[in-house]
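Given as structure tokens, the chain that follows is alone and in the form predicted alone.
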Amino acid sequence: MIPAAFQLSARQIAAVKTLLFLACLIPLARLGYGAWNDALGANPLEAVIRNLGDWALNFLLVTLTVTPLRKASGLAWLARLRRMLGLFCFFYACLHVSSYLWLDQFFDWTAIAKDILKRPFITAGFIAFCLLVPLAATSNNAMIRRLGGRRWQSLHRSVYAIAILGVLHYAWMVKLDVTLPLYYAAVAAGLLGLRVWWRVQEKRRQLAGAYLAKPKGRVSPIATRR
């Protein structure tokens, strides 16, 4: 039983969402402050691109954490924060991709295409971003009604593939210290592994229920005669 103090009203949830929205903008504000004060290191352009990509991955993993946290705590209102977190993941991913196209490649589409085809970490990141676009486009109630709950859920399960590609994109980009990529990989593996375990348990319950619900056949009196 969850204490009443942790069960929020609609007004309290709205306040939490407002605070969360502002908190999600802090990484961008810090990056802007660093750029304004020339505090992004020897290669500020690379710092901008990587920082935005880091936060896109951070928000992706935080979004995937909402469901396990909700199930463990029993706080149903946490699910109402998931959409905002997912959209902030897309927001930072858009800034990450835009900064790469503009600051790194200067919209040289030929060079960009070669990068996508020849560099594995760019390929993984490009695929992940392409998969992320339809999720962001359908993250509203109108699209849920239009697609239907089952089709919408099937589409949004691609977030698991996006998480794997995002971790690969980050790991393949890092050349020396792989400590952070390993941390990201461990977190992603834990979150995805937990969902696999839930699915296996659900299948077992369904099979057990089907077995118990199956009518027991009556033995024919003729079959028992000897």
The other form holds:
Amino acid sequence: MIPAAFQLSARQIAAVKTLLFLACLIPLARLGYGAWNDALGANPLEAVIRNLGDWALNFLLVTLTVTPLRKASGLAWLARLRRMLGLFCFFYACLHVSSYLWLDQFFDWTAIAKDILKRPFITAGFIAFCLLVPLAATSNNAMIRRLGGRRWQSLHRSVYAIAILGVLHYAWMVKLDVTLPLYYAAVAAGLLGLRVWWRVQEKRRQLAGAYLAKPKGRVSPIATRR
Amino acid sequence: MSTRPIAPSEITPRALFDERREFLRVAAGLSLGAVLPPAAAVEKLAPARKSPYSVGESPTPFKDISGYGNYYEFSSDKTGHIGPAQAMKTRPWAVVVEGLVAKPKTFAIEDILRLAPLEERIYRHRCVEGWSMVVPWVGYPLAALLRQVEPLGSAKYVEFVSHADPAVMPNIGRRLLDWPYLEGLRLDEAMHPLTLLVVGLYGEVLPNQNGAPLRLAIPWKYGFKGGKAIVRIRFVERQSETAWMKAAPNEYGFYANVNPTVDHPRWSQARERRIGEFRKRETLMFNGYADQVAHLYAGMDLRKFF
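Now that the form predicted alone has been shown, please provide the structure of the form predicted together with its partner chain.
So here's everything in the complex, that chain up top.
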């Protein structure tokens, strides 16, 4: 089914990862270029904070697109890009949060605490960021081994909650015109909906497996749980 | 007066200048006998005198005042309105002043421009979103126009209706706000000498994106109280439900006075980002105009009447 040209060797995968790494830095480079050339408009600090937030959310949704793409295309190596994309989501989220703490609040911790407690959109964003931290911290192979695949995986399912909180954070911030947040919500809903659908399919297969003859090698948890 | 240095890039090349003159001449010739004067025929403003109501702070650069703002009829993006706004025609323009008045009247923009001497008023401008500017508006007190129609004793409030033209305003077809944009003031607020009928910016005709051909500036209130491209002024007995009050009644009140102690439900109003500055400033009560306007609200609970 898949043309041989799309099945990559280990070296080719390494090259793709290098290119992807550089590509993921483009939004930051553009922001830096804009800041250097005073091209971020009349309110550059707000532009920086918002742009970094946009990219944290973009990377989150792109990360969630990897598995559907892999399943649809059958290209197993796509899974090898997922960790990097997820870490870039965390990277931009860290910059977004730092820029808020510095450029918006100037480290006024009382005002920051009030913001987190009183403003629903900041509460949502804060929880989303807190949930991202353990995912980033357990993203290396050593941590996967230490936790064990099953526990690691259930921990990392919190990414779905993060996606919902991230979209809410955006939608609740907007004053009136929620068109863009609604696009994000639609994409997130689609990606999460897929997971639900897979889950249902898997349950059905398991039931079928339990009551009828076992289908050949299709219910292996390793193969379906990814 | 402003002493903004003129960049070489801002100077029109001679050839282009002549070409434009020629275009204007031809256009003027063609329009002889036509019903509408050409859109390009917006005259220059009369010289504006200085005002004691100006603040001593240095004005925000023209490129920022004309390049950043909210104009929801055109776009919900703070720069997205600038392009589409250029297509709006501000001539001919008339403003209907009606309602509870002895002499309702429709004013042509040309008459409004001559009604009272123009002043340059450098005002602080604070947006409800937490940013601010210092704007050298040109105009005169709204009271000068309002007095012309002799308000009746029963008139307690004044409504301001903005232009709503779906042909040039992309968002009029969408139900973002209840169009046309409606704002309102209590009569004493509307008659206050600080309340400015604005026709210019930086000594020139008001740019379309800033609310041409005429808008309001009420410097002690959040920016959204100053309706843009006003076409109708109505004296009424009761407080109106303004466009933003309809859209989000818990977030926007009728008064919308700048007040650092009353937060917007979704963000603090204690500080503001002055465009062009790095650190935030403390927001001042009534945007720094408390001496002139605080008495208007004596005895009122400003948490309730936000």
